[in-house]
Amino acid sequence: MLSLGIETSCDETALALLEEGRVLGEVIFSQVDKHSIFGGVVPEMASREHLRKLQPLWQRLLQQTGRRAEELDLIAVARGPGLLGCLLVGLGFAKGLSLGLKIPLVGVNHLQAHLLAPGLEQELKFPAVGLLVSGGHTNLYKIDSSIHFRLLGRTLDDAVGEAFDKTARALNLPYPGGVYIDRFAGFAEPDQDMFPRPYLDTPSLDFSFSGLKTALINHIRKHPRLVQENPLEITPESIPDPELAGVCASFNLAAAETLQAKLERAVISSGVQNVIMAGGVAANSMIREKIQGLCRRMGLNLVLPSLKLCTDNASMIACCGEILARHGMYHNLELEAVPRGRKIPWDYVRDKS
């Protein structure tokens, strides 16, 4: 099966062929740089962007494998949770192809996708706990396969990704912050009392990060020379102020120590030995560091994306698409995107037309 994935759900706009699980190529087009200057993703200019670019990046897939569009066997798009606009031109786009070239259509869940990634680099074991950490979303999932998934926990305000984000926004570092924090915080030993690990004292698996936002924000009024003066004489190669890398590594912690202790009750209860880590924080040096202690201690078998799948792309939806596809479940052209926020409806349809 040779299949084409489709992610336009933020602002990366990428294009992945797939045969048989293996990657044959990929093309991305971030906008990184264009939303800087904002400090966030602006909705509008990214349709625009995912707009002027998903053609000529189709063109460069096909030159770069080698491959016709006619060969195709399955169009695989990100169909939610996301940006409405960003969706709606990559499934305008998928469905044209579907028609076009009369091919099967299936809508992929961004967030199963993304726990799904790790799966092109080595072997998913089941039942499993799956820990989605992004600038989304922070959930928790029992996996029972690859298409039963049942929502344990999920953020109730902030997902940890948003509390980086404005963490750095507070600190007037460059977007994106979170990369910033991290790095950052290499440079100081974190101080275990600096900060709360919020939403602990119940038993829920329902995170809240507003919390640890407040407590930071609280901290730079009362330490103001925090901020930085300039984000735009800031590079990733920077040597933070002691200061600011101490409290970077305070957030960092803080935030890592809470993810672990809610993922070790989603374990305890759930009864799994298999824990899957996936999702753009997943990059994150601590929380790698701090979960990957955790399933040492416990004795759980962990699964870790690469660096390079723990970001919006799109092999991840063409794996998740090809999975889907082998049992059975399509879309046809009457498939809905499903901005952030809404339940994604489990529609899929038997007949590929």
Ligand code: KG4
Contents of the next structure:
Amino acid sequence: MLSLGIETSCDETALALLEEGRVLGEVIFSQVDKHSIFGGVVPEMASREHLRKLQPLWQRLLQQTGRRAEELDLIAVARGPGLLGCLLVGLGFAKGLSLGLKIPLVGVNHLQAHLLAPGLEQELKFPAVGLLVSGGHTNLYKIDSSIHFRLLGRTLDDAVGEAFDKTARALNLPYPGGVYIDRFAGFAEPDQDMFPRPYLDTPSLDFSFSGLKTALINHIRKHPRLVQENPLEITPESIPDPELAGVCASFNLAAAETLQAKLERAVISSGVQNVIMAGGVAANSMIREKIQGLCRRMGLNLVLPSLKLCTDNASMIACCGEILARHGMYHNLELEAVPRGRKIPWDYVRDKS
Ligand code: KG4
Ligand code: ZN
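Now show me the form predicted together with the named molecule; what you just gave was the form predicted on its own.
Expanding to the full complex; the earlier chain stays at the top.
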């Protein structure tokens, strides 16, 4: 099966070709530079960029892989959750190709695609607990098979990636801030007591990260010197001053230990042996270290995607699409985009036409 994956849910425009689970090629245009001066993604600008970039990227992907559009067996497109205008551009492109080339279409849940992405690199075993940590979501799932996901917990306010990005913004670090906090954290030892591990005093598997962000903002108020003068002069390779590095390290640790504690509870309550962590924040070195430590201690089989598969990409969309198609699950041209915050409907059709 030759599948095209299309990802336009936020600020990466990405297309990938996958053949029987093997990535033949991927092209990505990251809009990060365009949005960074605004300190976050500007939705309308992001949609316009997707519209501008999709066609040239598509031509480049065909050239790079030496394949022809007519050879495709499946078009898989991220249908949500994401920014509505951005998703609509990807869906329009997917439907146009599907209609014009008479190729089956399937809409992919972006969050499930993140969690299945490491399957491109190693075998996934089920049942598993899945921890999805991204810019928009912090979700815990019980995953019974590659198509059966049950939500165990989610964030009640900020997603963990959002807390990283807002914290970075308060420090006047560039957008997206997670990478900067992670890199700068490497220059100092964390202070265990600087920040809280929020929402652990309840048995719930939900998260709440706004308290952590607020604790950091209060800390900055007391130490205004932490706020950087000019984000445009800062790169991930910059050497931070020791006080800033200490704050980043302590924030990293608080976020990592909070995720670790809830994951441990989810594993115990669901009684599984397998754990998958995925999403942009799964690239964080402290979070990887803590989750690896937990799984080692508990004798669990942990699957972590490589760094390039953590953040948004189209290979994961193609991969998830292929799995759905193998189960006979498709969509027709009525496929709808689902914005962040709305449940993704189980609206697959059996008929490939
Ligand atoms: O999965 P993703 O690419 O997009 C969404 O679906 O949201 O995740 C993006 C998020 C951003 O919040 C970014 O700051 C965060 O992932 N991120 C990190 C790191 N790399 C990316 N957060 C912490 N540490 C990192 N190394
Ligand atoms: Zn994502």
